[in-house]
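The chain below stands alone and is given in structure tokens; this is the form predicted alone.
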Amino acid sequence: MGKVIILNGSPRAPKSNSKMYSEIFVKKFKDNCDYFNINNRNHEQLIKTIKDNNYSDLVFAFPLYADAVPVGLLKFLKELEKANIENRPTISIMINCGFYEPKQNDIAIRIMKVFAKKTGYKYGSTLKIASGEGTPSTFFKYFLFRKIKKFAISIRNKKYQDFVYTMPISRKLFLKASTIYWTRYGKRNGISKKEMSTMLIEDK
């Protein structure tokens, strides 16, 4: 067992699903684990923290944005690439998206693996979460929490693996349920289903 730092790369980190999943990770890891949110002002401090604490593992938790990695996280990775860190931790990632298909996360995962390879970091485990936006409000969250536990244990025991989660329902049922969810969400914010269906959001 070693010491882990988990960094939340979500643009809305303090109120994000990535934060909730990270908190579950910390509980399931049951060892030395530090958690921080990434923002535009703390890159230098986070890198100093990584240098000073000799972490064995670095976990990035973040949502899928435009089929890739959030811009704020990309900016941090650029700074991390330039940092002179002698004992580089093994990088693992916990990525979530709102799509039904886990494969939607694959491009972002490849980006992170390329970063690790080019900068001399070892790559560890991956937890690929689909339907992550709707899961926390359903009973299915307990299936996801078990996946997070397995993900945490794989890092704690240095037996790195890939894990995948999506709602254990059919695609048809998922689409029906997600349509109801987002229609109600839009209504609460004064947006009709018709308005949500148009591509002309700039004219709103």
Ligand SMILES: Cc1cc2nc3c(=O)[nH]c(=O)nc-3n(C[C@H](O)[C@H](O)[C@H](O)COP(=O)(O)O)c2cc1C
The other form holds:
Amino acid sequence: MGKVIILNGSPRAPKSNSKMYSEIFVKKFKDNCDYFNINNRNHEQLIKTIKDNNYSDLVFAFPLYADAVPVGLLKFLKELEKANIENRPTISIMINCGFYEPKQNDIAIRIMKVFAKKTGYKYGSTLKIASGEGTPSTFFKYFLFRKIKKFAISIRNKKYQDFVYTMPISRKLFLKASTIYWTRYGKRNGISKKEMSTMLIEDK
Ligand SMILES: Cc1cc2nc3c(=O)[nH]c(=O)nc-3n(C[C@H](O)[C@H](O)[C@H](O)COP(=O)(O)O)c2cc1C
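Okay, that was the form predicted alone. Show me the form predicted in complex with the ligand next.
Expanding to the full complex; the earlier chain stays at the top.
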């Protein structure tokens, strides 16, 4: 078994879904997996860790932001591109988005694949998670956890593969349930459904 590093590129890393999903992943590797959050101050340290540990695999766990990669992760990728790493680990990604359709993640996955190709890293497995915000509060999380374990095993066995998860309900039901969820969430924070529907919320 090779050694794996998993880097969390969520801007809310310590409280993120990406962290929860990474913890499931790590369990499949026991002592052979190191986990770190990416932040604006630790790029140099993370790159040194990658250089010093001869990892076989590097996994990026991150959310979809505006159909793309969060800016904090992009900044880290720019630093990684410049770093002179001799034994480059194989890059895999575990991406999660809020919407129901897994294909929402496709542009960000392409960005990561282009990064790997241009910078001389091999590309491994992908786990494409949709309804990643809603799933943890439901029983369906166990279906997702099973996919994460399969994703981890594919990396452990070097049998790289693509995996997809979304909540196993119809799109219509997902929309209904998520509308109720976000309306209640807004109410708890003093924001009405009407206010949430306007583009002016951030201007207030
Ligand atoms: C600024 C911002 C932009 C987002 N953009 C998208 C998006 O384009 N498509 C989508 O499906 N989800 C989008 N989401 C939802 C997140 O991908 C989703 O909540 C995810 O589970 C967050 O993961 P994390 O807790 O690991 O950060 C966005 C969330 C935020 C805060």
